[in-house]
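The chain below stands alone, shown as structure tokens; this is the form predicted on its own.
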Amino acid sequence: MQILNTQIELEEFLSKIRKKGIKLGFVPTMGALHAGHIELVKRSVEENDFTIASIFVNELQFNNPSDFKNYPISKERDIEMLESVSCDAVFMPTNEVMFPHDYKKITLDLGILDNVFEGPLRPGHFDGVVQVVYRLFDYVKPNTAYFGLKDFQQCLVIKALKNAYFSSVHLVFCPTVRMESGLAMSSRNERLSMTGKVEASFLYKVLATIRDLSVHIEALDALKYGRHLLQQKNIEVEYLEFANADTLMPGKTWFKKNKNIVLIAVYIEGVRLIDNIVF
């Protein structure tokens, strides 16, 4: 597997790939890889001639400085994991490579996405996502890029970016990979104790319960019951709400089939966790 650190190295390497007319798949990550990331890489390897991943911890998308400081770093392990699933190359730039002194920020009107759920709670977060994904897409110029649906709102932000600036890039959003307990795979899980992981596995159970209740009771009642279950476990809830899965427009009554998404954000052992379920 080729390890690339600078823009020049990346461009020279990929120019050889493009001359061969090879279909290029891309998996952007912030490292601390887990099974969820690896499933994205495996799918890219299956669907493309060449797969490149990136590892870059983007400070711009951390609205909480302590989250950035505590983000787990495991580059050697990450490289081994990528090699184990036949990833062809990894781009591991420094902050100076990604955002040189003459970098000019792009603008993107995210509409409602900036004003619901993660938007107002993490000011500047989605702007940071937009800046870094723009840079990565501009550098790599992939045919297809892969993202996980655990960060559902972020996926819609990236879709808006693609529509505005990268019409030729095909986006693939892959299902959330979960542990047997139901806990969504996340780099933040590394900061939880074993007890915390058991507690965090309750989140998906609540989401699944709300989904099952949707055929029997109204949305607001189902959400109220879900909050009650979380309170019984003394889990600190930031939000537990539902919206239209296409737009993230909140509502008061269930939408049509396959249009509902319930989103959750909680704190467990001081670690902020998010999850969702679509039905």
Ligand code: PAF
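Shifts are known only where both forms have a C-alpha. All values reported here derive from a predicted model rather than from experimental measurement. Take the two forms, find the largest set of C-alpha atoms that superpose within 1.5 Å, and that set is the rigid core. Positions refer to the first chain, counted from 1. First, how it differs from the form predicted in complex with the named molecule.
Residue 257: CA moves less than 2 Å between these two forms after rigid-core fitting. Identified as moving between these two forms on the superposed core is the stretch 19-21 alone, made of at least three consecutive residues whose Cα atoms shift by 2 Å or more.
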Second form
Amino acid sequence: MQILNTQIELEEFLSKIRKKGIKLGFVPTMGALHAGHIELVKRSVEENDFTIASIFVNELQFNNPSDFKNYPISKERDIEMLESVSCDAVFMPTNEVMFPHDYKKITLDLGILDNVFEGPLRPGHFDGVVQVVYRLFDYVKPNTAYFGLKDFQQCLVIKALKNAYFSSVHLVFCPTVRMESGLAMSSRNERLSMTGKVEASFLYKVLATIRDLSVHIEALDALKYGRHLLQQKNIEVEYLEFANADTLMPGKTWFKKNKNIVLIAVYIEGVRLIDNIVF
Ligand code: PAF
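Could the form predicted in complex with the named molecule be shown next, to go alongside the form predicted on its own?
After this comes the whole thing, all chains and molecules, with the earlier chain placed first.
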């Protein structure tokens, strides 16, 4: 696997592989890789002639500086994991490569996506994601890019970015990879103790309970019951809400089949965790 640190190295690699008709898959990450990322890479390897992953911890998307400071870094292990699934190259730029002093911020009106759930709670987060993914897509020019549905709202933000600036990039959103306990794979889980992980696995149980209840009771009652279950476990809930899965427009009564998403954000041992379920 080629390790590329500069734009020149990336361009040399791209010019070698780019022949008419080759398909290039791209998996952007912030490192601290886990089975969820690896599933994205595997899917890209299966579906494309070449796959590039990127590892860049993007400070612009951290609204909380201590979250940025505590973000786990495991470059050597990440490289081994990527190699083990036949990733062709990893782009690991520095901040100066990604955002040189003369870089121009792009603008993108995210509409409702900036005003619901993660938007108001993490001011500047989605703008940071948009800036970095714009630059990565512009550098790599992939045919297809892969993202995980655990960050559901981020997937919709990236879809908006694609529609505005990268119409030729095909996006693939992959299902959340879970541990046997139901806990969604996340780099943040590394900051949880064993007890914290057990507590965190309760999130998916609550989401699945709400989904199962949805055939019997209305949305607001099901959510109320879900909040009650979390309260009983003393889990600090930031939100537990439901919305239309296409638009993230919150609702009062369930939407049609497969159009409902229940989203949750909590703090466990000071670590912010999110998850969701679509039904
Ligand atoms: O989901 C992530 O890991 C990040 O938000 C992304 C898309 C790599 C942008 O930094």
